[in-house]
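This document starts with one chain, in the form predicted alone, laid out as structure tokens.
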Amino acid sequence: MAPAAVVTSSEPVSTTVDKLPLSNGHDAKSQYQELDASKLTYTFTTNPRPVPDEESACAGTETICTDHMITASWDIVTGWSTPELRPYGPLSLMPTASVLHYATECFEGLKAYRGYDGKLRLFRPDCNARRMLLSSTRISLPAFDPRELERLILALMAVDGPRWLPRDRKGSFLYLRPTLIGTQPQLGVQAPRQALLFITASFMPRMDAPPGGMRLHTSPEDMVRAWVGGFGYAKVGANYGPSLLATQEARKRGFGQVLWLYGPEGYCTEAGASNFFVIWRTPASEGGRLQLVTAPLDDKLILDGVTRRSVLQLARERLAEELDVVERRYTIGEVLKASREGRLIESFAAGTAYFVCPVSAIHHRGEDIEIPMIKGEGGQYTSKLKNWMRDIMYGNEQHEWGVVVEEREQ
């Protein structure tokens, strides 16, 4: 029997996810199969690989997964097969599936916490699956219930985080990334008719404070990382490939990540894939009141980050105050002005691979922007916030968003 699930709150990732069909259009008399989490199958590996420490297993230049995968093919007659969890290892596709010529895959990121209070957690994986579904169907790609998914990946966890994240190792974490992929082997511009789903959990490089802060460089005048009526808003492999070349041009520069820019008007979107914040005094005429600001979701030109949603949600709860939150399109010359008048306090970007990293300096067009920053770890507001979605993430606060894995006996 697969390991229970605890699902959390069905508070939506967008509106649209809600009026998404998750049957398909199939009629319900047909034979057409749903996810179905509950018909889970093991097998088990023969092989355990060794669980390394953490930081040999990011020391080299492949991903050190764990011993197990979870897999389910989808066609478009017959639905989703019965998933299973079998060993880790290479998938088989034939040269022409759809995903490697018209990028018809999505997927997820979210990490699994070993709590100090020895629990294994996930971080609110409900919003995951259904940002997933989401995206999903924006690509083409099948539709599902997002609970079944989230069933799976607590199945995986289940299985592989006690082995991979031990109770010794309280406070470190694994990275779990869904892949659903377009499998149909036959060129031509067009909705994939079968797809793949599977499910990793890996080791992934702490990368939340680098020395004195993220520096970020502006996006080039001839690059967009996302635009009104496009994707940006879904988790789609197509969002990231096109961005490199930028990012490496950055950090060539000392930069290490690139505050994308929308629209000649400069409006501030996202550093890297991760999304971005600002803290700042607005003017004595306006008030000068503290904000909170970041880049809105109705244009859709920005993903709905679990982390930005989490952290918009603990800065309205506790530090209402103190501080407005704010939703809006916002300009780099707004920055600029802001720094220049002394009224810019903190920054930082926020997402699952960073978490909650403070900006210390933004480089637009031959101008530098100095972030405050106390002693590296950014501004008062920035760790508040890092430290209390930690303590969510490792049982130090119980939290509805903390959601414990039912482990099982190896």
The other form holds:
Protein chains: 2
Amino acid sequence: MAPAAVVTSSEPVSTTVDKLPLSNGHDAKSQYQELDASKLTYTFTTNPRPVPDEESACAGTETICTDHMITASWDIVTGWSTPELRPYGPLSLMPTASVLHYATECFEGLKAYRGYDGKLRLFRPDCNARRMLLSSTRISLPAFDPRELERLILALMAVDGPRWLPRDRKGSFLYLRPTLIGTQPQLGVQAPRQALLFITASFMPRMDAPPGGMRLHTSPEDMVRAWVGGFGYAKVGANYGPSLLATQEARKRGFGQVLWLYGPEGYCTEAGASNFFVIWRTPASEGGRLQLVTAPLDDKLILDGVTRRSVLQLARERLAEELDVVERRYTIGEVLKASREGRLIESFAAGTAYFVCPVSAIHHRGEDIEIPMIKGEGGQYTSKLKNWMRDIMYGNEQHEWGVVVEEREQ
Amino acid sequence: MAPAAVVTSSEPVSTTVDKLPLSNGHDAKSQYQELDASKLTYTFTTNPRPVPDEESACAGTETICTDHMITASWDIVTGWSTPELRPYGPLSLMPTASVLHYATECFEGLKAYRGYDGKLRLFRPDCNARRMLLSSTRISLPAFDPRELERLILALMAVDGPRWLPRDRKGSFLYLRPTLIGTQPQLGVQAPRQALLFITASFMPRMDAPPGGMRLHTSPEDMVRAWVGGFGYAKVGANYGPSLLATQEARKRGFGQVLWLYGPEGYCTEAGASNFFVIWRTPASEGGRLQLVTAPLDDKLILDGVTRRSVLQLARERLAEELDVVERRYTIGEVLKASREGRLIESFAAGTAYFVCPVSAIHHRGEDIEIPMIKGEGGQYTSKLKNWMRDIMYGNEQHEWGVVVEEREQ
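Could you give the coordinates for the form predicted in complex with another copy of the chain, as opposed to the form predicted alone above?
What follows is the whole complex; the chain from before opens it.
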């Protein structure tokens, strides 16, 4: 019964997750069950829905999901249930469920790409699975072997990929959302003893090329997204809800996202829920070098984005002769100064939802930074990086980051 | 059909909420409906459950709720639905619901007290209703008139109070949990266009007198609960889930709660999810004055607790000749120093769940602060404040803070 959802990438799925527990520390004799994708059961829908075109699927105020989802429940004593692929539908939660009160929740976002060669690919799903483990343990949800999560993600796309992302939709994608929530129906601030993992696949609009580029408004002085000692590096719900107020305010003023600054120095951290990059030339006195700059991971303020990581790797491998790749704290003041001095070359946001999205303007406390767009698109380095990534995602370039889904026969 | 759920307190329900929108700014002609408790509909359970005794109700890992709950849904276009009192049961949420991903959620906690005079009372429910509005708008959920929320809370207790908190259980309480969640089934980091308010009533264990007092462990240096510019003052889920990891660690070490410190100075903020108080004598060089000290509200790091506020008010009214009431930033270093110099008199945590709970020990980076307990209870001021509060809650003292629920005839 099990479909052949196999990792066919030449890249071995990482077998280590630094400093994170892969299991919950139970011994072999206990009744505790680990998450095990090989046990996945299949209950297919008897009522497959019509597959909408991409535009109409993204026009409404509800996300259109595919026919199926995968779920697995967890209990602190018995461990992980047998994962199930089953018809997509509502979840039943008690009003006292932990997730509804204490934000015991985390998620991942990745896309499945229908390649120009007809194949269906995920992009570095091992990175998402490992980060989900990191997020889960940060928010006191259970541990699991991330390879099992990766296999479940592949299994969902093996079933719903062929019909929902058909071979004639080359260059299109679906959005995958693994989510883990605390379900224990008990009030009181405590780590949940029960949880539910679910994975959905859905349509999502293309957001990587807004007309005129992405326009950013820096965060208000009295609002901070994440802080040292907090959880800005984890993909937990608690990072998102509190950010909406500033985003709404920025949108009212005609901006797309908030550029989140940190501390009295005004360090640049994230653009909306994406990582933020600038390309500038250092002052002549410092050598006039071209640099691709983004915030560092070591203070744990920002998300260790898969797109961010890939952009940095590609830039180091393929642009080393043209620019330096720099991960360091840098301030909005430095960006302003570079702009005034004509040294700010390009800027973009990078993440799964926004992919590589050119930034055309930043408003900061009365000052406007304009960043030139070329023919309505980003500058040459932004475009190069974006095209390289796209080629890997859609199979124009065979690369270990593109993991082919072995699709279930229809 | 509507029961007489009427505020019979002599205290007028506050008609102003500073700087907060009471409605969503729609004009009278729009189809938008405000939350309106007078429209409440009643669907009674046909299967009332046996009411357990308090001890067995609190023994398990699930919260036992009463027979009914109140729900009202909200849509950005049509506004608030007619609120419904209906049988308690599970909620149905789409896997893409905002609350499950982005922590668009907030809640309140208050208790209903069966008085020694047989009456059923809430304690300052207007304060909870107003804070819920503050939390809701902070987390980009809808506004409402807090008086309507207060009326709905009273209505639930009017129906379930007589059977679930019967007149022969004098001195007992039920726990009320109004909750508001974002339900819009759309992925993407945005303010939800749909939401659900629900109010439950349940059993909750008594936590105000743990054997030997509450033992606190200060927060790890690399973990911060809330920060200036954050949302520590709002009762949103995002404040709780991320705190669980440190709490679990503290419990493994034999402590009950975390004393959350802030900044390199180590300012004392909250004890677990409660406000934190110390009573000390200032050094002789500073007059040797007796002070009740707690963290201030102005930097928005801590919750504006109803118990905190009431303790401060009672202390100012009734203990003014004995001690000074001080709201200011103070550090763990000052507490340590007071302890070493024999000037630390008492300490307690204050909140709805823990009521006024004596603190007997604080562990801070290798040092132990011991705070004397008297006959296993808190010191004289802790006990005085607690007893005054209890007398108001349970009707031994007639006070405007005690709001009598006019119970529905059985």
